[in-house]
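Just one chain is shown here, as structure tokens, and it is the form predicted alone.
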Amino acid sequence: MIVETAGLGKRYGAHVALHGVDLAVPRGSVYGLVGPNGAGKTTLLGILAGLRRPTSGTVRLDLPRTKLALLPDTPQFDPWLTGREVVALAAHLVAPGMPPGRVADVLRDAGLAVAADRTVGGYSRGMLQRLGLAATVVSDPELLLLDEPASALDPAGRREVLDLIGHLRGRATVILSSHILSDVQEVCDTVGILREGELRYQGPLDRLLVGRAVPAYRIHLRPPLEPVAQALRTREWVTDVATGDGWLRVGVRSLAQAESGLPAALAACGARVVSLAPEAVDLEDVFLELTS
């Protein structure tokens, strides 16, 4: 493991941050950190980052600190400075070392090549987000730390921004905080959830999404779906019936139950079927039920 934490705790004054928090990341590994609004992770990316110092617990980091790096969820730059200038100047604070088209290249990574010598009080906030995930990487840390970095992005900028994530997979660890769930779902390996400062829940996503989310199935209907849906409450695999524009998410015990029962069920209340499908566990799906 590239950072663990053993019984972790962080407290301002009366309230609990953090509580007994046990963190292991694996090595080369995108790590996907959410959690509800105040659960604790900017606190946990700023304790990792040697920021904040912690009330409880220690923190064990298997690289020097010199090879991390962080970015904050609003990063902000001397806004007469260019783009370009602010990343070279990372270069040169951080890695002073680094070849010329470093700097170049993160640039371009970012999506920020033609805005690269424009100074950046003209940028946007999705701009100033790039920016910062480019100064971030240009070291080439083994460690990073990305609190919300694609939280202000259009569409075009966050693929971007995950692309680039992507890429670090195998090359450095990341630890990515973040509250878009879809974003998570597709660039991380590991998530952990918090809840109120506490780890609900750690380990591969693989394994997060078998098992854990109610099994359920959506099924298009011609109307009318109310005598349909009164039907299905009644079966005793049935857990949950919820009515849509056309449509029905039945919840049900277990997919099996439901593949014996359903298509019976359905024929016996003369429903019209226009399709009939398993809904994909989702990791909206687990958190919610984690964090409710």
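Predicted, not measured: the structure shown is a model, and the values here were computed from it. For the two forms, the rigid core is made up of the largest set of C-alpha atoms that agree within 1.5 Å on superposition. Residue numbers count along the first chain shown, from 1. What changes on going to the form predicted together with the partner chain:
After superposing the rigid core, the Cα of Ala271 is displaced by 2 Å or more between these two forms. When the rigid core is held fixed, the Cα atom of Ala95 travels less than 2 angstroms between these two forms. In the core-superposed comparison between these two forms, Ala39 has its Cα shifted by less than 2 Å.
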Second form
Amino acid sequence: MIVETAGLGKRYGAHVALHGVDLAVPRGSVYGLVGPNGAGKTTLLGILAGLRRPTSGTVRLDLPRTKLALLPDTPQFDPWLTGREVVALAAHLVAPGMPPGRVADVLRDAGLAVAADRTVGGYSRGMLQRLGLAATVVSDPELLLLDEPASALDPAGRREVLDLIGHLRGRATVILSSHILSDVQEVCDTVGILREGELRYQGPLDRLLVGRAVPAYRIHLRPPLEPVAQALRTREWVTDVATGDGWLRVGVRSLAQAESGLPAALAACGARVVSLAPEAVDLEDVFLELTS
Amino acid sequence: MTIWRLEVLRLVRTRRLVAIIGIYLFFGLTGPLTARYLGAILGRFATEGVRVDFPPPVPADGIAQFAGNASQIGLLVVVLVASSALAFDARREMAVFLRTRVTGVRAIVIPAYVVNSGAAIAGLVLGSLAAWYETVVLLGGLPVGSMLLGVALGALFLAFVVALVGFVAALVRGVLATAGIAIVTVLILAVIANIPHLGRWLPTSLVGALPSRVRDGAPVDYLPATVVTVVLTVATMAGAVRFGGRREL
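In place of the form predicted alone, output the structure of the form predicted together with the partner chain.
Below, the chain from earlier opens the complete complex, with every other chain and molecule after it.
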């Protein structure tokens, strides 16, 4: 583990921001820290970055502090600096021996090559976010802490930032806090779910989703639907059938049984099938279950 | 790109250096001018039956005019400019950028202090040179030794004030709060300085060193205030580093 905390707690007066958090972040993973607003995500990242002190518990980082970088949710820089100067300053402070072309490379990767010599006071929100990311990765950190990196961006800006994060996979460990669950599901392989300062779940994303998935198929049909539903309910491997507007949700004992039996059962009752697919459980379902 | 260069750029690109140098130069140029012609100007406003007599201006009046304005308006500008640099935690996101990339807050505080106190001293020196030159042209010569000593003691006072700003910035977050508390502290020191026998120990006594030395060359002993100011400057900077390092973001 590159990051481990044990019984981590943080209080602000009477308010408990974190309580007994045992975080375990595997080296090389893209770890999604999800939770509603006020769950303690920013506080946890602040403690890991050394910006806040825990009230209780311990933090163990298996890397030097200089190999850790934090990107706040709304990165801001002195508006009279150019983008190139911001990244050059970041590089000098953390890794002064960087080759001269490193700054230009990072700015190019962030899509800021053209705007590099403009003052950042004129940058858009998305450009600032990408500049923040460029300043974060320029020193080749081993651990990146990204606090809501795409939360306030338009779809295009969000896409760019997610792609940049995706490119970090295999090069560094990333802890990404977000309440945009689709982003986490897209780029993360490990998740931790925080609610009211407590870590409700932690582990690989696929295990979280698979472990909670109830095997089911969603079938879109031409009417009439009811005869098809009745025919399917007679099958031994079908657990339940729910009907909706032009669709059936068919619960099955196992996906394997459905794969072999469902097409035949539908054909036998003359169903006019538009589409047929196993129903996926997404992170949002699990998140709501764990945090509600 | 280093933090030292960052602080220099902050002064240059935000025109704060122009503000500091400009204000001191302005008073340096207008102080002796005012001293030379104030009597004539006010004399023009004399009405029938009322006559205003001014003693003929002497060279010390030119420096006194400059020092009086510089120690008020100039000091205010210095405090505001220094606060904008030393209260670097005022905006969390900007503070995070620097603080997560240095091993200690000292790496941020020291360059900001040195560059800003350097700018303030440069302003004082340039303003004093301007006032000196113009005084010589308009009113007559000035004692070199007294001038140099007075400027040096004024520079030490400015170095103390910037350090005080750094200390206050480590206790409060906002730029205006930092500037306000620092100014109030200096004012309180100035008031306390009126207490007999105590004033000669306080940094604020150094403000009056330049006009006082030039006017009568009185052998006022500035050593106690100098020592106290040096000690306080070092102590407030150490406090700025210590308390700034303990602050959570």
